[in-house]
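Just the one chain here, the form predicted on its own, laid out as structure tokens.
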Amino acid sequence: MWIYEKKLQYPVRVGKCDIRMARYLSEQYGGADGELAAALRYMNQRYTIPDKVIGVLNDISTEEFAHLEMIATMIYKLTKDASVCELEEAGLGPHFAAHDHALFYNNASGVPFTAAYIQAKGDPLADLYEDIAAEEKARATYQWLIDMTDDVDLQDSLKFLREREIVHALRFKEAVQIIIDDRNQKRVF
């Protein structure tokens, strides 16, 4: 299904160490809008969906993956060369105490990665609307990073992220539409 090509969709640079920001990007890894879930949210939705639109859901699926690889390498590059008590002064202490300078799948405020965070109601206009939301909330979230750090190369990546949620929120309005538009034809038996 996925061909690997050994670089990031889009490259990612920073200009300095910061942990700070490392930490409000983990919302974007492990959080409830964050990629990972919308990912998963899109793959898992895949299979109630109509044959017509499961292309969009599964190309914005395998995105939403290279966007996580994305922000793992942004967190991991803020923070490679952070000390265990610059990590503690960012409040990251409970998690180099139980993960070291590794990455883990929770949001900004410490909690971790849930299932729960994985709509799907099995009705295709449900679950559309839904992945549009999820969209428009990762848009936001990605705004309010940028304007959060003061790191030129840092935004221009978050930038690329930003336009391509905005992409994906199209991508599914067309999808509903198409939806839409098939319900509405008129059928002959």
Given for the second form:
Amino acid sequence: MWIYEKKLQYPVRVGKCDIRMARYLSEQYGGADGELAAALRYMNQRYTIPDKVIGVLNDISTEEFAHLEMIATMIYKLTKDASVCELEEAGLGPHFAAHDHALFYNNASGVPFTAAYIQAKGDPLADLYEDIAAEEKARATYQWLIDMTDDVDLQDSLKFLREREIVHALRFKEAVQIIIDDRNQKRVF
Amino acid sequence: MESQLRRYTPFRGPFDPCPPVPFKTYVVPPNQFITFQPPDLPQFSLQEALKYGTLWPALFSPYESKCKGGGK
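Switching conditions: you have the form predicted on its own, so give me the form predicted in complex with the partner chain.
Once more the chain from above appears, this time first in line as the rest of the complex follows.
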């Protein structure tokens, strides 16, 4: 069960009408290394991971949903007042044809989200290393998105999200250490 | 903090069609140097922590846009 707080994890300000960025931001919305993929991946892996690290997956997955909400807010703000012509100029014509102004889980090239982006091997190390890789890929994606916009307000929110990926990657690395050490085991010397 | 940026010079061929980039950079964030976060690390103030996205300066990784603000 979750308790919803009706505010964003970090404020999202968009200071510039740059519809083109909405399209690129969707890489983090419905892309292979986006927030949706991350949230669903961890939320599903948590059932078959040793008890001690379930909480890590649960907490990070929950936070990824909060990030998803931030990305959605950015895309929504950028596209809500755009005319059809403006959307077309920004490369979002095909999106409009299928979805009007609705948001959808596409990547930046318009490819719809698929569960094939994520994995659950049932092996704790295999799964956790995938999660670490996912965090680093998301961090890199945020860097390229920060590079692509000159809107300092948008950059500010994206920098926050990028830093969270770095913290998450460390938490998964710590989970790996907990799995390796297995402090439950009695050792006789 | 600047030390998180690594720089290398990519190969330049004699017949490259485009002007070469002088160097390329990539970031090595501080999580690469910590396997398990030790207790009692110094903390940011709460305001700073919200701004930076982490409670601990030891985990903070700055990143500046290659596009910057105010148009290209």
